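Single chain ahead, by itself, as structure tokens, in the form predicted on its own.
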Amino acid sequence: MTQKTHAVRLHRFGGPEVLSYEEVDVPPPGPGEAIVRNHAVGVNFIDIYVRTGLYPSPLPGGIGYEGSGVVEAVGAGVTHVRPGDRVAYCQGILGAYAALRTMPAAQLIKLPRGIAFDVAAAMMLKGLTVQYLFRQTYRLQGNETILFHAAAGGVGLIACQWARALGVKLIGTVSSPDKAARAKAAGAWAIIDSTRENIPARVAELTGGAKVPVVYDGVGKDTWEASLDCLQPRGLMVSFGNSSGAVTNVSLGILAQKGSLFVTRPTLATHVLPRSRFEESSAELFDLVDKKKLKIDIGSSYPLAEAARAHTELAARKTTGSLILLP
């Protein structure tokens, strides 16, 4: 039986004006289908890019890939979660920003007993993105000297304990000093403040001149050239966001003069797959945060009506650590 609920929803692209809260028609499951409760909805720079058109998405639709709940109905073939069971998800269909969703159950994960339902909702996506830049896209292994732009904010905070956790020291760059004591207690080894601070020149006097053999870099546009700069030769730039802005017009000659560098533009959905791979990725995870060697930060919540005002406040970076909607 199709039921009712609250869900946030795009119509049109643009400022955060054009998110829309309405009421939506929830259908029954389908084979391969789950319905699940919302408890908490997980706030992330992607969905900004999906609001504004930057990642293309099919209009009228919902918006939003992390949540936390309990499943309510499974359609025919479902047989790795049931009725009653805690889920988390943080990849495939667009449409997170709701009350109560239908959506294909393979993109559950069962949450163990000890974590929240917020704190779930917090971390899926940031911490899974950590998890595959450190384990994955350049698997750290102890020892090494990284830089981290954006330290303060949801995956940054994740990434700072996750360095600490590994041993690997973690420069991380930041905007304030508010947001270089969290970054600090977080675990980073070393602070940059790129308001006031020459990013190459701090990193290689940290270093000792060697630099570092791979940059993390959310921001994109504003850290490209300063990042490219910090690189050891043969190093490996890793470009997973652009908060700032998209990388464009790329000459690859300029990896060559800096000193025959790598470039690599991952997603998380590609590291993920096969399921095999994203139960393994979240097994890690659920073990740091239940060894309290990861600690989530959840910086502001909102209700999911005010999805508007969290984005506003996320493109201002006028928070710190995840947010979250409370439907």
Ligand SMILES: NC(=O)c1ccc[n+]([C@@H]2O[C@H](COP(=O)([O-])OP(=O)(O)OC[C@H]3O[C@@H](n4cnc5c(N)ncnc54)[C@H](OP(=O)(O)O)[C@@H]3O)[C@@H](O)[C@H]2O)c1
Second form
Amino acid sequence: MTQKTHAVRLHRFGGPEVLSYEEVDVPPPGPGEAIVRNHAVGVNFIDIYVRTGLYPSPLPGGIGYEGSGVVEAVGAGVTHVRPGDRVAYCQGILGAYAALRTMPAAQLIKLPRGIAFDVAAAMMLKGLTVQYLFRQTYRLQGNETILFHAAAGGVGLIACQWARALGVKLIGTVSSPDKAARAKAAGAWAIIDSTRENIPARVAELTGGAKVPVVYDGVGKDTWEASLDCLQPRGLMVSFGNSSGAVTNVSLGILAQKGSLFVTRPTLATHVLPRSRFEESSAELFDLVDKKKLKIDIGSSYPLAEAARAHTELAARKTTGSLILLP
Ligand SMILES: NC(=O)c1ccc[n+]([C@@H]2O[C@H](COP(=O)([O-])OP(=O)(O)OC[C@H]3O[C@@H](n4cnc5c(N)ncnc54)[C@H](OP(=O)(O)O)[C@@H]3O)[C@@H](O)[C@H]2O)c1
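To test you: the structure above is the form predicted on its own. What is the structure of the form predicted in complex with the named molecule?
Below, the chain from earlier opens the complete complex, with every other chain and molecule after it.
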């Protein structure tokens, strides 16, 4: 039987005002699907790219990739989750900004007992991102010094703690003293205030002129060139986001000029397939949380109906840590 719920929908791309909180139908689960009652929903910068149309999606449509809750029903062929299971998810079909949703069951992972719903919604997408950045894209061994932009953000505060757990010295960029204090407390080895310091000069100073073997850059347009200038010869530029705008019109010659550099533009979607990889990465993340090496920082929570306020504050650089919506 089709049920009714409330969800945030997009009918056009634009500012936070296009996030429309409305009543929608929840169809019964088809083969391979499950119905999940969300207890918390994760807000990610990628949701802003979807809302503005930078990452095109079908309209009208749902928004949001990440959530946690309880399975209410499953369709034919679903065996890895059952009604009553506590689950979380962070990929695949848009539509997490909802109280109740029908979705592909393959996206669901069972939540360990010790992880609360709000923590799960605050950490799945961001934590699995740090997992692949640090363990797959450039496999950190310990003892490296790295540069990580927006170190007090949602992904950033997890990265600071994960780096500390690996014995890696993370130099983090932030835009305020308060953010600097938070990133430091989370384990950053050194902080650069990007609003008043020259990033490559400070990185050179902090590393005794050696610079870094890898830069993790989720800021994009504003930091692209500075990031390249922080790399050692043959270093790796990991451009994984565009919070300041997309990097465009790049001439490959710049990689030669700056020292035979490598560059990659990775996305989480290609790091959680096949499902066994999703399960292994999630297990690594859950283990770090269980061992208290990672403490998930929920900077702000908002009612689901106020998703626009969450987007406004995230885009304005006013937030730290992870943001969640509560249905
Ligand atoms: N490729 C992937 O697989 C993947 C997965 C997850 C996230 N990401 C990316 O990772 C980045 C962080 O995501 P998040 O959700 O955790 O967001 P976030 O870091 O909490 O928020 C973005 C931060 O970017 C910094 N920033 C610098 N210039 C900015 C500008 N002009 N406008 C807005 N923010 C600016 C701000 O920190 P300061 O004020 O301290 O500079 C801001 O707090 C995003 O780029 C996101 O797209 C990529």
